[in-house]
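We begin with a single chain expressed as structure tokens, specifically the form predicted alone.
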Amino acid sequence: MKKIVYITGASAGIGEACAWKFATESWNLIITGRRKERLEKLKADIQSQYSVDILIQSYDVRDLNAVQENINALDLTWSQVDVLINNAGLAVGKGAFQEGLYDDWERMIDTNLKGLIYVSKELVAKMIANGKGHIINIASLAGIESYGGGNVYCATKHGVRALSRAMRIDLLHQGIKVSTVSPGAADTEFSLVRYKGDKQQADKTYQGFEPLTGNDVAESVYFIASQPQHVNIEEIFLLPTAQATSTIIDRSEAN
């Protein structure tokens, strides 16, 4: 029987790359996100190459009722989730704390923290009932070190890492594994969303060096998920070779 992975934020970036990676390893997929048309295209593209079953659940992780309705609607087969990848997340805006916008902050807190909590809480109940499960949370370098202009985004990702450690303690005697992947600069839609569609500004983020890709991160996620039951990789922290910290990047390729 094929294993099942549940991926939030699968319509682009790291989530989409995880869907492809797990499909290549013959896992069945539950892919979620707000953009249903993208999920439908992803499903069609994957199934044109791999013999896997794919279930689409289109909803916003910020909406607790939608989270509960979708997860509770899983039938007996699809509810046997082996791995949850909490990937849905974003940064919105970048600037000094005193200039921040409440709407931006609430969107990040509601998605990066509350959405992760909602999905995890609903699926954990099924994992406990199934006697198996593994939660992999996508955090960030911003959850390891804070940087100017990152304030609330950094706070949410620090929260993800703290929550992951606490979940691991609480779920230890249930046999549920909890892991974290914390990437540095990764060229996905991250900067485009952060700069609210300003492509020119977003592109500057990755100028002069080779950033991580969604596929790079997906490889680490799958490595964690593929370990035997008695092995839990607590965290993988990966950076582009050109990056040392959030603010120290070798951009010499631009010269």
Ligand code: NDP
The other form holds:
Amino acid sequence: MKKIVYITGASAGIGEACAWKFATESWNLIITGRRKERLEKLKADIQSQYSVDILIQSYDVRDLNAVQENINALDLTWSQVDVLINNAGLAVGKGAFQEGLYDDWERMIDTNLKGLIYVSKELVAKMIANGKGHIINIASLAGIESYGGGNVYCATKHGVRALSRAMRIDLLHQGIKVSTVSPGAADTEFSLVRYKGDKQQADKTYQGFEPLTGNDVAESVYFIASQPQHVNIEEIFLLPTAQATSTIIDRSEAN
Ligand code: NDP
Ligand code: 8X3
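Form predicted alone done, so how does the form predicted in complex with this ligand look?
Zooming out: every chain and molecule, the one shown earlier first.
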């Protein structure tokens, strides 16, 4: 029987790359995100190449009722989720704390932390009932170190790493694994979202060096998911070769 992976934020970037990676490894997929048309296209594209079952759940992770409705609607077969990838997340804005906007901060806290908590809580209930499961949380370099202008985004990602450790402890006796992937700069739609559609500003983020791709991160996620049952990879922290810290990046490569 094929395994099942539940991916939040599969409509772009790292989540989309995870969908492709797990499909190439013959897993069935539950792909989620707000942009339904993207998910439908992804499903059609993957199924044109791989013989896997794909279920779309389109909802906003910030909406607890929507999270509960969707996860409760999983039938007996789709409820047998082997791996949850908590990937949906974003940065909104970058600037000094004293100039920050409440609306940006709330979007990050509600998505990166509360959304992850809602999806996890609902799926953990299924995992406990199934007697199996593995949660892989996408944190960030921003969850390991804080950097200027990153304030609340960094706080949410520090929170994701803290919560991962706490979940690992609490779920230990349920046989449910918990792991974290903490990437550095990855060229996805992340910066376009952070800079609110300003493509010039977004492109600057990746200028002069080779960033990670969504596929690079998906390889780490799959490596974690494919370990034997008795092995739990606690965390993978991956950076572009040209990046040493959030702010120390060798941008000498000619574009
Ligand atoms: P993208 O912007 O490319 O993708 C983000 C995904 O999250 C989209 O599929 C989006 O779907 C989904 N999403 C955002 N908000 C919500 C919401 N409220 N409800 C449901 N889905 C939502 O960015 P990345 O792929 O780069 O980001 C994925 C994760 O990786 C994030 O948690 C990010 O913080 C983390 N990360 C990214 C790094 C980077 O440099 N790119 C580095 C380290 C970590 P939709 O808009 O359709 O809802
Ligand atoms: C995204 C990477 O360094 O811009 O989490 O915060 S960073």
